[in-house]
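In the block that follows, a single chain appears as structure tokens, in the form predicted alone.
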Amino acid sequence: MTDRIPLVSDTDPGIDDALAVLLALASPEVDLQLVTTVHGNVELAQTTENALRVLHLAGRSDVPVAVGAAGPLVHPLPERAGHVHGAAGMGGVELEPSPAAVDPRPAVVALAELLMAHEPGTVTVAPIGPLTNLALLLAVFPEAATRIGRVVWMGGSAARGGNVTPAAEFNAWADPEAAHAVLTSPLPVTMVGLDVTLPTVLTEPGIERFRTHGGRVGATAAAVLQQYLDAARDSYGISGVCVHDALALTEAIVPGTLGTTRRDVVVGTTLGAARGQTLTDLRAVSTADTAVEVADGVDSDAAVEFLVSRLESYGA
């Protein structure tokens, strides 16, 4: 396939990303050719494993993995979210480990060489974690950053409120400063919040679809999600998974997938109970050049279809 996107994963693996990230792999609109992993859902030590062993579950232990941010960039995060993911971010499934060694660079370094291999505008970027290695391309390397031809984030929310507080959603509160610099940035973000993760969900009988039909790729992800399954009917009292960071993965992979505005967005940095809000401007449609494309519109069913073929199709 001609014209295929080059596209950039960073990642806190975590299930969902790992779901994510098969989905890219899957997918022949996109080429995966980086994959940056940083602190998140479990320490970024485990994410990076996580990384390597997803990579190699899909048989591309060729995608090179840099490791990333060990932390946010200001404040400690005070808890990560293994009570969702498991202690190692993959719902107690163990994936065989992975030849592959990780990458000498440095997420930034090895992102911003990737950057500027390529010509402006060309590399999609989709951050499925906290922004902290974004926000570290902006200070240290800018010329890099300014080459990004589209950042589709997995993270925030504009109008539902939050998930790990009543007014933040995990990724923007596991580093509110490097999302408010990156979503105030003249980075052409979209930003796809819980206004739209929430509604897409992933049942039961789509698992079982690929879990049959996917082959060992198929089965291993549905037995991963097996943990994301009983936390979610905890959480949201519903019996399949939402799924966030496949969904935008599948705006990254087909651009236009989800309806969006363009809206002024600021993140809150304070340390009460307001720290990690996207507060969106929901008043007008911005004209500023530092505005984010904010998801605001999303055909559930197709996206699980999507995603459930696609899965599906590791077994063909």
Given for the second form:
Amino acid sequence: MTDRIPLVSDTDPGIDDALAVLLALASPEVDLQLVTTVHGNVELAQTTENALRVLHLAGRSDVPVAVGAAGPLVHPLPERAGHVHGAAGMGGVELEPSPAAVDPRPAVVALAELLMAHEPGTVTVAPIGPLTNLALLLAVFPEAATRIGRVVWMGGSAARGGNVTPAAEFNAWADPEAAHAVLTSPLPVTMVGLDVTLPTVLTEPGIERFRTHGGRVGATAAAVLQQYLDAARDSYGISGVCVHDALALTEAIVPGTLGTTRRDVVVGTTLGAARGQTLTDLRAVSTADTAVEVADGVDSDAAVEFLVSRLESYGA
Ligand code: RIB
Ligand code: CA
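Mind sharing the form predicted together with alpha-D-ribofuranose (RIB)? What's above is the form predicted alone.
Below is the entire complex, every chain and molecule, led by the chain shown above.
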């Protein structure tokens, strides 16, 4: 086994966030060394509690959880996503409380210290919520930010429109100013957007596999998904769930899983209908050092099988 990739997940759990974190913990290719929490699907206090409980569910309450931003950089969020993830963010399922407390350091400090302690270019940061924390890291600890090896972000949409508005994907929309700052920075960002997450649908047979073979973790993950299934049926008319965040973590765990093209991306930061839109220049492959690797190719069946098989491994 080659060296494990040091991994940080910046997350707003959130049902698909929970699956993504469980996937990372079941993947020997990566070493999840820090979880940072951010506002997003639900309020920060809840995303933080959920992160603690998901780690505890997997028997990994040793992984530090550092609390990040409670809201976007500039304009308040008009709404969150409790109607999709449940008021408490876990699909109405009460996970067992964790015995662990949060890390005493703010998220950006914990992340900066971790980055300064690793060789430059070795750490993968996987934001699977709004980019508020990463934008703050860029502003407060730029020298640490330059040491990031990869940013693998679930967010945005190059050519698939939006999910929270016709123009915007939720994570970009929840903090467009932060998304613009990160996506126009020299950080090596891979954008795993709706272009590849919407076609990647986890259907009920896959959920049944880890419900029955994944032990207590798999059964709990399946229970948490039930509300997400109902929301997907109501919103998209599909009998499955788009595992947005888990696909981003799959790319972080196995680099190159997704096809990507270097594109220039800017984010709509007006207060109008285009707020949060990730305006992606599809006219040309970008040579700019601020370009983003925009995910535009996916083997959805293989990605779903990867997720299901790893979640099943909790029952081994
Ligand atoms: O648009 C999907 C994203 O928004 C996912 O990260 C989901 O958890 C929500 O935060
Ligand atoms: Ca998320």
